[in-house]
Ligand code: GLA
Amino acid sequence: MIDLQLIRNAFADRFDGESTLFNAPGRINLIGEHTDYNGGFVFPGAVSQSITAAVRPNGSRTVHAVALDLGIDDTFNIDDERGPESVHLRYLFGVVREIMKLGVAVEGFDIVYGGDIPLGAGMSSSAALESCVATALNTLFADGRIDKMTLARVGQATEHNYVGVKCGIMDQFASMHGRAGQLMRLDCRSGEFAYYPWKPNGYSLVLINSCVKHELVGSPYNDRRNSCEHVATLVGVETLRDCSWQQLEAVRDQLSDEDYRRARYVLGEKERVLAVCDALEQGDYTTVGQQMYGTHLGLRNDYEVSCEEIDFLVDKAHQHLVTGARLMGGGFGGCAIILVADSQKEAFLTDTAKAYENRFGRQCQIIPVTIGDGAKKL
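Form predicted alone: structure of the chain on its own:
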């Protein structure tokens, strides 16, 4: 977490006087990729890396926002239907407008914020910002009466309506609902969720950021989503969540090889998430790691969303007999998430970082992971 006194002092320097601090984390996803739009399960957790904001109502209709990390110091009017042109400020504006839609009498406020979530690492810094601001507005203007899932949907609606990203609910959900030492299984269709213990004694979670993001021609995300929807329609179910292996095999002759492999990955991932649930309840982290490797094979070979750099990192983990490793996120770059025994961690990370730089001519970024709490007033 960023130095709280730094945030307080920056607010006092810019706006003079006291403020209230709020905090919201980024997230990881242990397993369950490309399952959200297929009505399936995801398995996220909040992390210790977070965004902290100092906030105080100012009695006007204007928001004064200072983003320390980005060097932004700007304003917008909360009654302006168009909103600010700045993409970054639109995250704040969207949260304000979506909270107002809930009948909350939001007023203008001053806000200073910063954080330690690595940008571009797929840890959802934007969802953390949305959750932090939503928690602040709920506390300051709604007496805390808005429930966490509704606040998560405020963040999702902000992405949809003001930023133009048609994201699922996982990122905002995890940032709002996180608990230290627990991961969450979220049913993306019903919104139901359950907590699972995360007490990997003798193991650590680590992200290795490849520091690359490949921009591919066309729309690979939409292509894969269309494949899944085509198979679901042919089988006669709403989403692949409800498709069985028998149903998939029954229509195999009517599918292209590509569509079949996309569906095969989704059905396999559904089983892997449920296997991880059982393993965590038993404290069986060996099985958790095996399922992570299984997910990566599916993402690489069937869903085809991995890349050379991420495959290299996962292959190094396999060579070192590391417990588990896989691509985390939508694909084509970003991070590998690693479950490694503490006795192996230092040697594995040192060797992998050196080998990665030798192979690709750039450094990767090692990001330690601690499962932490969700959004809150400090």
Contents of the next structure:
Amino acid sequence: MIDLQLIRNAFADRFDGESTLFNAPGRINLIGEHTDYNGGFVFPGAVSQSITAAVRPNGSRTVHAVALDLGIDDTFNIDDERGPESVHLRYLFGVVREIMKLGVAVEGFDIVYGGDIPLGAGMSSSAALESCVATALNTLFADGRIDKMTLARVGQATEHNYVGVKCGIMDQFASMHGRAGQLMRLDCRSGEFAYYPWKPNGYSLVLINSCVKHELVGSPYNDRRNSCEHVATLVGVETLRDCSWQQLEAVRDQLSDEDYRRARYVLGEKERVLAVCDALEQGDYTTVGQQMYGTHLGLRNDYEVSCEEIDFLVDKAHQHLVTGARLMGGGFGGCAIILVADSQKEAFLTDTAKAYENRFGRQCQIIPVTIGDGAKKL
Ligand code: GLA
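Having seen the form predicted alone, I'd like the form predicted together with ligand GLA now, please.
Let us now look at the entire complex, which starts with that chain.
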């Protein structure tokens, strides 16, 4: 978490006086990638890296936003249907408008925010921003009566309607519901979820940020989703969650090779998440790790959302006989998530960081993972 005094002082400098602080985290995902919008299971957890905002209603119809990390100091009117042009401000505008749709009388406010979630790392800094603002508006204008799942859906609708990414619910769900030391298994079809204590004795989760972002906003992500929906329609099910291997094979000759492979990945990933749940109950981290490698193969070969840099990091893990590794998040760059025995950790990370720099002429970033709490008023 960023230094709270820094945010508080920045608010006082810019707007004078007191403010209320809100915080919302980024997330990791152990397994279950691109399954959320297919009605499947995901296994995320909130992380200690987060966004903190100082907020105060200003009695007008204007939002005045200062994003410390981005050097943005700008305003928009909450009644202007078109909203601001700045992509960044559209995250705030979207949350405001979606909360208004719930019948809340939102008013203008001043907000200063910043955080320590690396941008473009696939750790959901945008979901953290949405969850932070949604939590603030719920507290300041709705007496806290909106439940967390609805606030998560506000963030998701912001992505859909104001940013153009047809994302699933995982990121906003995790940012809203996170609990220190616990991962969550969410059934994205029913919305039911359970907390799983994350105490991997002798192992750690580590992120290695490739520090590259090829492209994510917009089409490549939405194309994957369209493929899945196309296959589901052809099979006659609502989402691929309800599609069996037999049903997929039955329509194979009506599908492009690409759409077939996209669906094949999703069906495989459904099984991997459930295998991981069983393995976690047994404390069997070897199986957890094998499933992670399985996910990576699927994401690389069938879903085609990996990239050279991430493949390199996962290959390195494999060569070092590290327990598990895979691309995390939407793809096209960002982080690899690694499950590594503590006894190997130092040597593996040192060697990999060096090898990455030799190969790509740039540094990767090692990010330790601590599973933290979800969005809250501080
Ligand atoms: C992004 C989206 C999520 C999810 C992941 C892939 O993070 O926002 O909804 O689809 O990609 O698992």
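So that the term is clear: the rigid core is the largest set of C-alpha atoms that superpose within 1.5 Å between two forms. Residue numbers count along the first chain shown, from 1. Treat the numbers as computed from the prediction; the structure is a model and nothing was measured.
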Quick check: residue 84 between these two forms - does its CA shift reach 2 Å or more after fitting the rigid core?
no
Does residue 254 move its CA by 2 angstroms or more between these two forms when the core is aligned?
yes
Residue shift check between these two forms, rigid core fit, residue 350 Cα at least 2 Å:
no
Using a rigid core superposition, the C-alpha offset of residue 245 between these two forms in Å is 4.8
